[in-house]
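Quick heads-up: it's one chain on its own, the form predicted alone, in structure tokens.
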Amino acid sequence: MSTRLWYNVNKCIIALTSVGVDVARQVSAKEISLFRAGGVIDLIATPHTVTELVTTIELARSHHLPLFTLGGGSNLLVKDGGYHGVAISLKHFNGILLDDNHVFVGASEKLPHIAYFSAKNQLSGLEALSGIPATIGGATIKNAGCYGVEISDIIEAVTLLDLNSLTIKRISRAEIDYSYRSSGDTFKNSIVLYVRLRLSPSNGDLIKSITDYRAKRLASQPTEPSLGSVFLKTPEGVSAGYYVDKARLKGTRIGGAQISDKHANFIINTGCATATDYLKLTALMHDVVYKKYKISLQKEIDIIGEDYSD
């Protein structure tokens, strides 16, 4: 980190602390990313309210620091050189409110928790997604899905902070440009704060359904630290794992990162992996599949930060 950047980060920490925003500095990505590897994040700010969130953004901008909004870390890789800026945690934007056949959910709530809450209240719609370790905020942006169900199927409205005007807006499902694992540019300049889900009343044993889905997931996916699927399906709808497996890459290892023997579209941390190991392995997967089948796989994960050499 340059002297100037170090100075700006420290000035920003002092300013944030003075207005009551919780801050943590020099946080290892091993504590955040579910791959349990990566560099250090200079500063994590955790606002309690929308007012504090807006203040955090304004202070970061005034100190010329880049901004990134953290989710649950299930889809995030921080390069080994670290992230030199302000990462905003929405940990305090949580909670679930029941409203007839709807639930109103804070952005930081995890899908498994929302699914169990809904099932206990005999509301169906989230059972198939109950094994995805993502926050509802990240799932809304990525259009998370599993077993033929996508979060876009049950979203009714989203409350967000517009980063251009720093004002709160509410958009309907019809205004979101959803497609496979994407919401287009809908949330490009905004932060998801709350999500309203439309569910269906049910007399079925929804808890058992959740248990069955989770068992199915555990049987087909690795339990070691990972970021889930590395690559998206092809435009034809074929799993990237099919081509990685067909290329006989299962079990391939670079450093501490390994293509799972259980699922070819997962890279696991065997205990000593770095973010660089992960990236080198994804590059290998992409290049081999392209060479053999002329298919260019597209990454599904978010990557932030810098290489050591940057």
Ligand SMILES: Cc1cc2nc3c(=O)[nH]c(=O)nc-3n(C[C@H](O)[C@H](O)[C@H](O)COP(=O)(O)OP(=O)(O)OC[C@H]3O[C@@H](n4cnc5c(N)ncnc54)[C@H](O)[C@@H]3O)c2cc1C
Contents of the next structure:
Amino acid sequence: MSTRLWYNVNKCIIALTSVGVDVARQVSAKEISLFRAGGVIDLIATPHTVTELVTTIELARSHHLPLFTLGGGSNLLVKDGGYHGVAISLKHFNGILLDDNHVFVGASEKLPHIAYFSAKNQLSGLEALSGIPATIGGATIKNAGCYGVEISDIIEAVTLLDLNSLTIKRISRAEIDYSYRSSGDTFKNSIVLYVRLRLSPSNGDLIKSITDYRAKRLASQPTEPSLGSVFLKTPEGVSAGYYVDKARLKGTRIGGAQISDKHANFIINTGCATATDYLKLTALMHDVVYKKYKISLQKEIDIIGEDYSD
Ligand SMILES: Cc1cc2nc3c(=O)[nH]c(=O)nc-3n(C[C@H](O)[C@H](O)[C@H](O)COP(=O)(O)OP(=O)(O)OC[C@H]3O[C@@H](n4cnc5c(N)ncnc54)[C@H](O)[C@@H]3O)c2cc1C
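Moving on from the form predicted alone, kindly provide the form predicted together with this ligand as a structure.
Once more the chain from above appears, this time first in line as the rest of the complex follows.
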């Protein structure tokens, strides 16, 4: 870290602490990213309120530090050189409110928890998504989905902080540019704070349905640390894993990162992986598949930070 950056980070930490924002410095990505590897994040700020969140953004900007919003880290790789800026945790934007056939959910609530809560209240819609280890904030941004269901199917409205005006806005589902695993540019300059989901009343055994979906997931996906699917489906809708498997790459290992034997589109951390191992393996998967089938796979995961240099 340069002296100037070190100085700015420290000044920002002092200013944030003085206004009551929780601050953690030099946090390893092992604690944040579900790949359990990667570099160090200089500063994680955890505001309690919208006012503190706005102050956090203003202070980061006035100290010339870049900003990033953290979700559950289930799709996030932090490069080994670390992230030199302020990562915002929305841990305190939590809670689930039941409102007739709707739930109003804080950004940091996890899909499995929301699914169980809804099922216990006989509200259906989230069972298929109950095994995705995402926050509702991250799922809303990425349009998380599986087994033919996407979170956009049940989103009714999103409350966000506009990073340009630093004001709160509420947008409806119709205003969001959703497509496969994408919300387009809708949230490019915003932080998702709360999401309202529209569910359907049901007399069925929704807990059993959740259990069945989770068993199905366990049977087809590895349990070691990973970031879920590495690559998106092709524009024709073919899974990237089909091509990786066909290219006989399952089990291929670079350093501590390995293409799962169970699911060809998952890279697992065998215990000692670095983010660099992960990236080298994705490059290999991409290049081999391109060479053999002329298919250019596109990454599904998000990457932040800098390359490691001595
Ligand atoms: C074992 C495993 C299985 C998975 N299975 C699936 C699956 O079946 N289907 C699927 O779609 N995905 C799956 N994933 C991937 C992942 O769960 C999704 O991409 C998810 O949407 C990421 O959510 P997150 O909260 O973890 O976000 P993160 O990974 O922390 O962040 C992802 C992106 O969202 C942004 N972001 C997060 N929260 C906010 C917010 N509140 N406001 C603004 N931006 C925000 C971040 O800045 C980042 O750009 C899987 C991952 C794992 C590890």
